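Starting off, we have a lone chain in the form predicted alone, written out as structure tokens.
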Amino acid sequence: MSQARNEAITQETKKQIAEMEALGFYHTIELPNGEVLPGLLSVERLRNRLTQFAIPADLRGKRVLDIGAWDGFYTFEMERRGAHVVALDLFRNEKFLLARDLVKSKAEYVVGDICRLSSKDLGRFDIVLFFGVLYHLKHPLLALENVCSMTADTAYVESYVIDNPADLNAIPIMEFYERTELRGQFDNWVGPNVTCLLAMARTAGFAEVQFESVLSSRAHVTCRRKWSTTPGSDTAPEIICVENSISRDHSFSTTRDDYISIYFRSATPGIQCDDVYAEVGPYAVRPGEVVGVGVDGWLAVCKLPPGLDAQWHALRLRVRKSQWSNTVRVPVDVAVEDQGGTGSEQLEVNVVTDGKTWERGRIKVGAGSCLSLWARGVPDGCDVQEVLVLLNGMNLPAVYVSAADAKGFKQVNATLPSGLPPGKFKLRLECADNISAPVEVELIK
């Protein structure tokens, strides 16, 4: 390259960086030739950030939400680790698109409000990085479930806390600011303690939450989607029933605050919430109840994970060092029908009947509403974790498989979501990877 190119290479950058300046900087900004455009914040106080947290050096083939950029250091940063960077602003910043060009960073820009964008706008992304914004917020709730519907792995969360230094033992408060009592800014609406701050991450659908440090005011939490431990080898619970928390029936969206009702049973003595780890599809979810229902019943109630796609989720849960238990199908977004075809000539349904009344063919729903039906074709030895009734698609996990009586017929039990709505629906059989031909049954308040 020549020297004039050279020189007026330089003098663009120069002018460049001038009028940076004159805009004015809350980031310092590194630059490709050893430069340092000077911000408020210190590179050394904005890498210190990074330190609270266990973010991988190597992010090649990672993708990177970066929300509330600002002037893009953690953007860049990012991607100087090799990820692919999305930077998302409520406005459009300036001084970060020329520092993205001096920087010759090939981020993407998206200008929206993380109060109003979800997985559905943006996607989901293995990391999402949310610093410094959360307190700028008045729904910062909300703002946290849609941070957890696009998160896939690992969301690094940095807000302003109340407590300095934490007391993990503190009562969850939030003080709220309607005018500007928090350092003078208007746009300063919240200021949540740390554990109020660790609460609002798990009620967002975060399943594992871990507080980091305190540093000026600042808490540093990290929140995961999966489980960081592994199944044991204790015996496995097994689920009964599941239904819609609110609705009591089959039907699940992500456009609802939904929750789901996990009846299962465990000998486990004494299980709390932090002894359940529930999966429903891609992600972990950590109940915010957990009773016992009767002898070795227990009953968790866990938030439906944001970010699912419309589709069925396999659902499944373990307890303490417990094996995973029989995995029950759950519609997210889809309609409940019956999912068609002929059947397998192996399993055969001969009558159903309710559980309580043995009317034939009808089904009273409510509460305790439960199924009996007789079948030839289920295998002997087959566990009745194994065995599934269909109804119009819904998994009903079988609770009692009895011995084949004198023409090879078995009772099979299952229990039904009490808030299924009355209606003609098609009961299938499914076991050892058969499924049997429809039958008609009726559902009756």
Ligand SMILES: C[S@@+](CC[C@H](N)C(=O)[O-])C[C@H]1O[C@@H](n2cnc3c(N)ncnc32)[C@H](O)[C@@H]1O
Second form
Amino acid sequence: MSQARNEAITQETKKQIAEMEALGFYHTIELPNGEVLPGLLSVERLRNRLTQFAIPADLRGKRVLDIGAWDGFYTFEMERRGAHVVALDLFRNEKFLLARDLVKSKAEYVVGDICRLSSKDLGRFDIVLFFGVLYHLKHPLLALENVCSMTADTAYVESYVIDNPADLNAIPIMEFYERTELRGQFDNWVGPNVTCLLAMARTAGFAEVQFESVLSSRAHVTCRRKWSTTPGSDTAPEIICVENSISRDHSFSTTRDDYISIYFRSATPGIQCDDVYAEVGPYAVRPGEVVGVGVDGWLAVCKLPPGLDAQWHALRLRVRKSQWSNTVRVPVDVAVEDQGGTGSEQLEVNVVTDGKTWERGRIKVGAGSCLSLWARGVPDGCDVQEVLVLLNGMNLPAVYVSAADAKGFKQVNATLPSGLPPGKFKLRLECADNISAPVEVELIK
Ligand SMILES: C[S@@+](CC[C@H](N)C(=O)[O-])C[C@H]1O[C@@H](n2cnc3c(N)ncnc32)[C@H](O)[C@@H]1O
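To complete the pair, please output the form predicted in complex with this ligand; the form predicted alone was given just before.
Shown next: the complete complex, the earlier chain at its head.
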């Protein structure tokens, strides 16, 4: 940014601050009796921002979070549409509190920093407004992850951007302002271009990120946590196994920046990130990387969606116009000792072998590794979707369940992630709310 332009903007900022101090408010607030509290931003300008997004007119029964609420125009507007609103701001703004009284609003007011708050603090919201805050933050990506964790459905993001008009083919870049380079304000820290803003929203965990517009160097972006498309009728992919992309085990935590490697089979050629629609628990997740691993084999690497509850979550995916795959279960913030019960007498694992060499109790790990077990007590009708083969609590996808033999044993085959380390593991079988006692197996190279 040139010195002359920066100087001109700084003068403009000074003029705006003086004007706002004279008026008292940043937002113009409309009162129920038809009067207005005049502010720097006119009602037309404030409303014009809302029209950049498809925010529903009827928000009855919805929970909305307004981050960086300032004087509360958007808080009161969401409330007018029927929502229960929580307004969050970094400081206690007496103007907001005055306006809230005059508007007779029931909005909750929380003073806090979006870089330090997540769904664990404030819960989840159907809709989150994140207007005019991102460029004020030293940790914009961390803040977007927190926004994502609190968004159950849709976040509407508005931010200063450095390209006007937007260049959707530009390399993502972000300016960093150590001092007062942006408009003479020390609390303006970053200026992303539009592609950088979109990339950060995706990286934070939003599954669908839609560019809406740029007006006066302000970008408007809609960020969704659910897929807006539905499954087609093409052949479903098959999930082979799932593992933590870094530790290559089966533990996942919301307190780390965890990624899930999903190995799956699909005959669809040339699969790219935008072709894969994965879901973990209630949230859609878009892979950051998809690579071919063999004839029909694929690996999709996805961020663990922010804001998941501590429990087992169902994971499935579809590709382009396919049906949903099989479902596997992923433990999130579940302690290993909680990943299996005490064992039931009705369900008994008798023999475990390598699925290829049939060696008893010893399973060779590596690409294509699988095991076979024979168990008594597996109810009829319990198929591969319903039996869980748990290795130290890790859910191995079952690929085959036989009919019972003369002694009532059924054979169950399951595949193992390629990256498992050698060593002794405890194997359990779970189905129909029963879990077997553990059986020790050894993984070998
Ligand atoms: C430019 S104003 C935007 C106000 C309003 N959202 C709008 O778009 O008109 C920035 C607001 O974000 C708040 N803010 C700045 N940093 C914040 C943070 N780390 N956490 C929460 N709010 C923050 C400021 O106090 C201020 O109210």
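We call the rigid core whatever largest set of C-alpha positions still superposes within 1.5 Å between the two forms. All values reported here derive from a predicted model rather than from experimental measurement. Residue numbers count along the first chain shown, from 1.
Relative to the superposed core, residue 409 undergoes a C-alpha shift of no less than 2 Å between these two forms.
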